[in-house]
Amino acid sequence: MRQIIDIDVKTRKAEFARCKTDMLVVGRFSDGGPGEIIQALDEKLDGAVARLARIRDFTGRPKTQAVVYGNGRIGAERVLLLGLGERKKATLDTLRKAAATAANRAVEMKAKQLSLALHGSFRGGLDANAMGRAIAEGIYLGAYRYDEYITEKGNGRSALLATEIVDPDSAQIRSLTPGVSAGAVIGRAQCYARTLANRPGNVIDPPALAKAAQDLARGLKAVRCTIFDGKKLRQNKMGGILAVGSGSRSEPRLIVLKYTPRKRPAKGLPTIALVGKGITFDSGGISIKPAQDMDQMKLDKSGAIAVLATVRAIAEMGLPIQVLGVVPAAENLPSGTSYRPGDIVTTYSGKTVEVLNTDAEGRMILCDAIAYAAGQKCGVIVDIATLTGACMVALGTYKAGLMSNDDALVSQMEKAAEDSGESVWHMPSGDEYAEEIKSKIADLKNIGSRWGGACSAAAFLRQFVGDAKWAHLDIAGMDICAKPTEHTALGSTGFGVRLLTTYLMNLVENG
């Protein structure tokens, strides 16, 4: 299969108008003048970029570009003029979405070596730490293409996209350093959880999934993987997972990574324990889904597959916390052996769950997922997924669905969210969504009225999670981009990744 482009980020001093590179990259606020870079280079280039502004192409303006030559003037072959809109809304994500333009617009023109100066229009209001990473995780974010079974060579991208983050004062490059290690880190786990949530479903099946897990342990010493087949679920009575498992020849398995960090971990964090729904796909078993779109549904495996890469970062970066990865793992089709409407499915908790419809198979194996969790003693517990339709019709593709029952744990997942650019936003899940989910003849019921399908779904899984603090997060919307952005290609998002990795390094930090 063909190699996913492989990118490589690192910082160089380097005075701008004689960095020798593919492609400069600097930015420009609308609401001000063009600053000092953009000011000394357009001395050498002899005016092009005012000229550009005074016709109006280029002022500024958010989501707008454009690419001025060197002509041997100054050391770059291209200089690539991107707007950030007004000053007073900037935010590091305003800086990460612009690195990610950049990337992906070096991926379009072919160019190999990558240059960018965007920090220097930040200079001054922003963390140079927080700077640096933003940059860093942008640029993975913008260059990345899945393209790995496309056979075709032809005039296709580069193999390698050779980044780096330039400026003339060795203070700043200290300084953004830190940064830009930790998001190249994030960046390629996030990078990681896109291809392997990409890979449609006859490749990746619940053993598949399992395999991947195994493999990535191997390469992290501090992380150990303890895989449950079918029989081990028998054994355990993880009803859930089995039953959603039940019409698929290729067995569900539950997922258990466990990261202990080689050093201490922080005084006074307790485990966390983050789960991830992995149905590998879901065509809604006997309750099945139309026809249009159910391609998509490979992505159904979002959740755990986050789960996976944010191990992976934290394992890499030797964050000292310990936490718990777990990974229901199902495929979800029908057959003479589904399990059916009507059925009553006992879960590894004990709790008895009336089975109301067979697509609302995500709450049916997450339940044993946090259960488990819960009986490991886990302080907090993280669930992500790609859970209802209905957080889709609330939110739409812009936030995720937080739910939880601690309100710090709220704050703190707000915070990541804020910090990551992967935004949330609190819905409630309260016992008045609990009673929506009460059966006359079991437990609970597998799904509520029409009403608040998300409400009511995160209150089915609250039931699970014992005394431990709680936070749910229904990325429905956000596993996928559905058609190219400026920033980002088409495919998997990998949703998740850098805020759980953020709400991680947080705790470690404010801990």
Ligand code: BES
Second form
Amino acid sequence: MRQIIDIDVKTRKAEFARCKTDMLVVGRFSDGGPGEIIQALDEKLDGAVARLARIRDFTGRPKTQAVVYGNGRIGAERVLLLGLGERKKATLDTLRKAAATAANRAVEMKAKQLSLALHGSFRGGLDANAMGRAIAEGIYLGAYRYDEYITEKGNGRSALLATEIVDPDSAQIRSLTPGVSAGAVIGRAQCYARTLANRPGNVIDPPALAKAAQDLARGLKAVRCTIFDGKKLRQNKMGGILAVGSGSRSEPRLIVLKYTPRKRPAKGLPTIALVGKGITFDSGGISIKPAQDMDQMKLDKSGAIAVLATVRAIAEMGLPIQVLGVVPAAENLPSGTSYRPGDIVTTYSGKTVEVLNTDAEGRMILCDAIAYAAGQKCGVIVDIATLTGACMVALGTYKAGLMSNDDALVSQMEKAAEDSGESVWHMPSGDEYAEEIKSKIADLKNIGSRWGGACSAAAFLRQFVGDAKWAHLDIAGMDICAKPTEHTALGSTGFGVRLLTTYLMNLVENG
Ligand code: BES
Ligand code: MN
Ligand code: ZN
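To complete the pair, please output the form predicted together with the named molecule; the form predicted alone was given just before.
Below, the chain from earlier opens the complete complex, with every other chain and molecule after it.
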């Protein structure tokens, strides 16, 4: 997949004021004065930054920016000043977003070199390795554009953005560097996810998604890809996936990615299954959706793609943990061959489901994939899906719903969310909700009552996990950025790549 803007991130020992670059980026908190770096720059710049603060054009308030020009007095052509807000409120995500904002500005200003000294203002507060990772991730995320279908390529933007994190202290550089490498792998994986997710339904249908997974596996030594086509799905009686796929000319698929690390996993680490919803387009089927915003349902494959990209990231890092990626892929369309309301479907697990709404298709494909993962002796199953509008109603577009049958797993996910900046909120999925999805004429029905739809959807999936520890991430609303911000472009966010990768990295580190 060709990226229009090619990014390279390095670390380098250099004095800030001497650093030759198109754009030097420095942060400022709104409290506690300008900080060492700004003071050092200001000495050479005749107090230009101090003057900005005095006339209150730039005081470090969150989301504010200013540019001052070097005029030959320092190595940099320009200095981008970023407001970081209150020091005590600053987290790794503050740093990640600042780096993303800087990369975004650099792309807009057609800079070819970007030098960041953002970590300098945080010194002492945060772990250097984690800072390097957050900055590198931010650079990739902020520079990202989806423009592969704009025929006037690149819009005159620089094709290469050479980025470096600079510091005069070589010990500091040494401790930032491993994090920067990991962050670059994760950032690239998340951008890969965004591009694949942004491709529309006429380009990515289930067979095309399967091919993308095969292409991915071909480039990664430790990953093997197996595809279940229509025939194999029928042989395996994967009735849920087949039912949802039956309305489309493109056959459904089950994609299985097996990552076996070169290095042996630590004793006691279970195989982790990552299961992602891969609806390449969700029209609702016979229970058709309203026309308004239906186009956004091309992003209903975002969970699937988060799984592919996470497998890519951990394989590139050689993370010592066994992971099984399981992705059911189908297109949900109305037609003469569609599944219908009232149908009773026998799923892969043997459980029967009464279909009361064909638009509740995510759980129909996921239940087969989850039961498959449970059958492959995965000790932990994490599924990720743009599953319910109800989750968006509950949490808005700030946090993904997290449901689970295991408290320790909830804590691990919450920790990963905190570290990665991809936020989650724990929600219930227990017995009351399971009551709602009992059918009078089958084992289950595919919708609950009007209330708590995110929780009854999760309770449905929970019926298929067997003895495994299970967590469910409802990412409806998190998959898309509807309005571009200073640090996120329009379209797919690639949500889940950082969260899942961080969860796995933390498991390897802490067990
Ligand atoms: N893919 C949708 C959920 C969705 C809605 C994601 C809006 C992102 C934005 C899912 O397949 C769906 O249609 N869910 C239904 C379930 C209902 C029929 C029980 C919903 O949320 O309305
Ligand atoms: Mn739907
Ligand atoms: Zn859907």
